[in-house]
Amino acid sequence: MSWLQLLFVELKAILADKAIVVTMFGGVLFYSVLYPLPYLNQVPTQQQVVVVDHDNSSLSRQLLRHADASPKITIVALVGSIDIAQQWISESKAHGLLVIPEGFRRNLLLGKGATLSYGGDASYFLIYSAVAEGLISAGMDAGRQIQLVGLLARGENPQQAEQSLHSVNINSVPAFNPSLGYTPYVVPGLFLLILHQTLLIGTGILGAGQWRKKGYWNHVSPMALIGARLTVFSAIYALFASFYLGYCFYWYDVSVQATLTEVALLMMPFILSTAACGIALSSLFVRRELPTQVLLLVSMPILFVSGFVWPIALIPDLLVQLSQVIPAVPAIMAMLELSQMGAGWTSVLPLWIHMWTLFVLFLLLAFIGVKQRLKTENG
C-alpha cells in the first residue's frame, strides 16, 4: 500500500465513523457557539435592585437617583418593608437590596454619619459583586457630596473643596483584555480546550475500534500508520484550528495580538503532540466507548489546571507538575501570552519548546502502543 493509498483509506475510516463525525465536526461547531453563549454579555450589569427607604428625604432622593444612574444597578421598585424586599428577591425579581435608615439625612448635615445597608442574592457571586459595588459607589459619591456641601458650608473655596474630595484621581487602563469581558478572557483558552479534547476522542474511538479486527492497520508498519494518522488528524484539526481563531474569534470580537505565522507556528506542536497522545492513549482500549467516557471526565481537571479560569499558585504543586504532560495545558498559556497579553515569541518559546518535546515523547508511545497492538493481533 502506497502512502497516498494509506492516507486515503485512513481519511476513509475517520469519515465512515459516525461517532468521529459527530464528535469532531458536529462537537466542534456545536461547542463553537454553546461554550462561548454565556458569555456573550461579557459582565453582569443593570442588575435589579430594590429600595427600603425609611428616610424619604431629599438626600436619600438623591442618592437613589446616583444609584440608578449607576450602569451596575437599576432601581425596580421602592418597598415598605425588609420583608417584602426579601420576597423580591426570593421571586427573582431582583437581586439586591439597600435599606436607608431613618434619620439618614438628618445624622449626616449633624455629622454624626449614616450606615446604609447593602444585601442580594449570592447565589451567583458574579452579580452579587456588581450590585455591591454599584451601591457602594453610589453610597460614596454621596458620602462626597455631603462632605463638598458641608465644606462649602463653612465657607471653603469650591476649588479647594473640591481638590481636597478628590486629591488622588486613579486612571485605571486595563493593559490585557480592554473591554474588561469575559468572552476575550475565556473564549481563546476554551476553544483550544475544545480542539484538543475532541482531537483526542477521535483518535482515540479510530483505534479502540481497529484492534480487535483485520484490516487495512494490519498490513502497514506501525510508524507508516502512525505517520498517516498523524497526517489526515492534523490537517482535519488545521483547518479547524483556522475556523477557531479565524472566523469564531472574528465573530466574538476577541482581540488577537499575535501574527498570522506565530499562531501558526504555536498550532503545529500543539495539534502534532495532541494527536499523537490520542494515538498513544488508544492504544490502551480496544472497546469504542472507553475514550470518550475517559476523555470528558479529565475535561474538567484539564481546564482548571491550564490556568486561565483559576490560578495556578492556588492547585497543588503536585498536580501543576502533572499536568505539564498535557498538550492544553502548555498550549493554552502561550496562546494567552501570544495572542491575547501580546507577549513576544521569545517569551513562550519554552512552552513551543515544551510542546514539541511533548510531540517525541507521544510519538515514541504511540509507536511502541501500536507495535504491540499489531502485534498481538496479527499473532
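We call the rigid core whatever largest set of C-alpha positions still superposes within 1.5 Å between the two forms. Residue numbers count along the first chain shown, from 1. Computed from a predicted structure; not experimentally measured. What changes on going to the form predicted in complex with its partner chain:
- Core-aligned CA deviation for residue 80 between the two forms: 2 Å or greater.
- Annotation: Cα of residue 215 displaced by less than 2 Å between the two forms, core superposition.
- Fitting the two forms on the rigid core leaves the C-alpha of residue 175 displaced by at least 2 angstroms between the two forms.
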Contents of the next structure:
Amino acid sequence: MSWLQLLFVELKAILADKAIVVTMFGGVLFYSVLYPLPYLNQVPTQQQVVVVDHDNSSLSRQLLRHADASPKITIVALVGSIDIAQQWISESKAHGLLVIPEGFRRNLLLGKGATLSYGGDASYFLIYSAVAEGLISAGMDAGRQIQLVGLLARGENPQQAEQSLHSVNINSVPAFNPSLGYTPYVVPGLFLLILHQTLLIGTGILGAGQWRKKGYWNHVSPMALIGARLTVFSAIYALFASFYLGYCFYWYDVSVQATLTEVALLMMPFILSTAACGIALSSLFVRRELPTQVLLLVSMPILFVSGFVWPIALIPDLLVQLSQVIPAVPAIMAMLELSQMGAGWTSVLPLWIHMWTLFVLFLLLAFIGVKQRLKTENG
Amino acid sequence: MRVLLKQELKRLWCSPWQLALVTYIPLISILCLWWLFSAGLPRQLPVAVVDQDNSQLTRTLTRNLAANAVIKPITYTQFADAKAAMTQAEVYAVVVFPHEFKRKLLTGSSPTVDIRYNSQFLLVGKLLSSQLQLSVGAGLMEVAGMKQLLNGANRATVAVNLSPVTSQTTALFNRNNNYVGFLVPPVLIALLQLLAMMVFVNSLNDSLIRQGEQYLLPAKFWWHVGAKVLFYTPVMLVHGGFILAWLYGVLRLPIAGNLLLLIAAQAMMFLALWTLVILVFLLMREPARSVSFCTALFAPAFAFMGITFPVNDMPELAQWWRLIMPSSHYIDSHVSIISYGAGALQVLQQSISYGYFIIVLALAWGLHRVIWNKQIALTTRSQGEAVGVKS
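Since the structure above is the form predicted on its own, I would like to see how the form predicted in complex with its partner chain looks, so please show that one next.
Next comes the full complex, this chain leading.
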C-alpha cells in the first residue's frame, strides 16, 4: 500500500465512523458556540440590592441614588428591617444588602463619622464582587462630598481642599484583558482544551474500533500506520485550530498579540504531541465507548490544573508535576503568554521544547502500543 | 422485577469498567478535584514591586503590602524585568512607585502610584486589584494622618477627616470567601452528573441486542429501564451522599439547612437526568454514539450552573439551555439549602421546575413506540423470509 493510499484509507476510516464524526466535527462546532454562550454578556451588571435605610435623610437618599446609578448594581427595594432584607436574599430576589445607620447624616455633619454596612451573597463570587465594588464606590463618593463640605466650611479654599482629598492618585489598570470580560478570560484556554480532548477521543475511538478486527491496519508496519494517522489527524486539527484561533477568537473579541507564524509554530508541537498521545492511549482500549468516557472524566481536572482558573502556586505540587505529561497543560500556558499577554517567543521557548519532548515520548509509547496490538491480533 | 434487578447486578459484576465507575473512580475523582482547590483561600500571590523612589515612605508602603496575606511582594529594580515577569505569569501584578514620590507628596503635588494587574487570570486579577488598592490606600492614609497632626489637628478629628464614612463589608453565607465553599460543590456536582450519565448510558447500552451490524432494542424495554432506575439511583445517591458528607461533615463547611433535603434534591436530579439519557439512547441506539452524544450534551453543564457567572446576566438562549441541564436545577436548591437554610416546602416549590423533564419522558415514550413497531415489523418480515426460504 502506498503512502498516499494509506492516508486516503485513514481519512475514509475517520469519516465513516459516526461516533468520531459526532465527537470531532460535531463537538468542535457545537462547543465553539455552547461553551462561551453563558458568558456572552461579559461582565455581571445590575445586581439586585435591597436597602435598609434607618436614616431617611437627604444624604442617605442621595447615596441611594448614587448607588443605583452605578452600572454594577440596581436597587430593587427599600425595606424596613434587616430581617425582611434577609428574606429577600434567601428568596433570591436580591443578592446584596446595604444598611444605612440611624443618624447617618447628622453624625457626618457633626464630624463624628458613620459606618455603612454592605453585604453581598458570597455563594456567588462575581455577584459578590460586583455588589461590593458598586456599593463601596458609592459610599466613598458620599464620604468625599461630606469631606469637601466640611473643609470648605472650615475656610479652606476649594482648590486646596480638592487637593488634600486626592493627595495620591492610585492608577490601577487591568493589563491584558482590559474589559475584565469573561469570554476573553475563559475562551483561550478552554478552546485549546476542547481541541485537545476531542483529538484524543477521536484517535481513541478509531484505534479501539480497529484492534480486534482485520483491515488495512494489519497490512502496514506500525510506524507507517502511526505516521499516516498522525498526518491525517494533524491536518484535520490544523483546520480546526485555524477555525478556533482565527475566526472564533475574532468573533469572541479575544485579544491576539502573537503573529500568525508564532501561533502556527506553537500549535505544531501541540497538535502533534496530542495526536501521538491519542494513538498511544488508543492502544489501551478495545471498546469504542470507553475512550470518550475516560477522557470526559479527566477534562475538568485538566482545565483546573492548567493554571488560568486557579493559580498554579496554590495547586498541590504533586498534581502540578503529574499534569506536566498532558500536552494541553504547557500548550494553554504558552498560548496565554504568547497571544494574550504578549510575551516574546524566547519566554515560551521552554514550553515549546517541553511539548516537543512530549511528542517524542508519546511517539515512542504509541509505537510500542500499536506494535503490541498488531502483533497480538495478527498472531 | 426481582429477576431484572438480579440481572442488573450480574451485568455490573461482569463489566469491570462499569464496576469501576460505581466504586473507586468517583471516590478518586472527587477527592482529586477537592485536593486541587484545597488551598481554599488565595494567599501569597507574587506581586512585582518596582520602587523608583526608594524612600522611607515607599519602603513602608512595601512593608504594608507584605503584611497583606494575599500579597507576596517581590522587589524588581528594573521595570522591564517586572514587565517580563508579568507576561510570563510569574507575578500577577506590578506596583510602581515613581521617582520623587515622597518629595511630591510632601510638597503638595499629587504623585501617582501605578498598579497593573493581570486580568487574563480574572479571579486572581480581581482579587489582587482590590487588595493592592486597600493596602496602598491604608498606607497612604497613615501618611495623610501624620500631615494633619503636624498641622495641629487633634487625633479624634484626624480619623474622621480622613474617612468620614467607614464601611463594613460582609460576605454573606461564605464569610471568609472560601473557594472550597464556593467552587468545589458545583464542580463536584457537575462531575457527579457526568458519572451518573455514563453509568446509566453504559447500562442501557448493555441491554441492546446486537444483530450483525445493527443493534435491536430488547423486549419489555420499559421494564428494563425501570429496573435500571431502581438499581442505579441509590448507587449514585451513595456517591452524592459521599460528596455531601465530605464537604459538610469532614471539612465542616457551614451549612444552614438539612442534608437529607439535599439528598432528596439529588434524587430528583438523577431522575431528570435519566429521562434525558433515555431519550438520547433511543435516538442513537449504538453504544459509542450514545456516549459521544451524551458527553457533548453534559460536558459543559458546569458553565451553565450560574455559580461562576450569574444567571441573570446570561443571554436568553443560555438561560433556556440551562433549563435542560438537571444539574442547574439542582444547584439552585443546593445553594438555597446550604446558604439560606431553605425548608422542605421551598425545595418542593423549586423542584416544580423539573416539569420540563416530563415532556422529555413523553418524547422518549413516543420514540420508543415508533422504533419498537418498526423493529417488530422488520423481525416478522425477516422471520417470514426465513420461513419462506426453509419451505
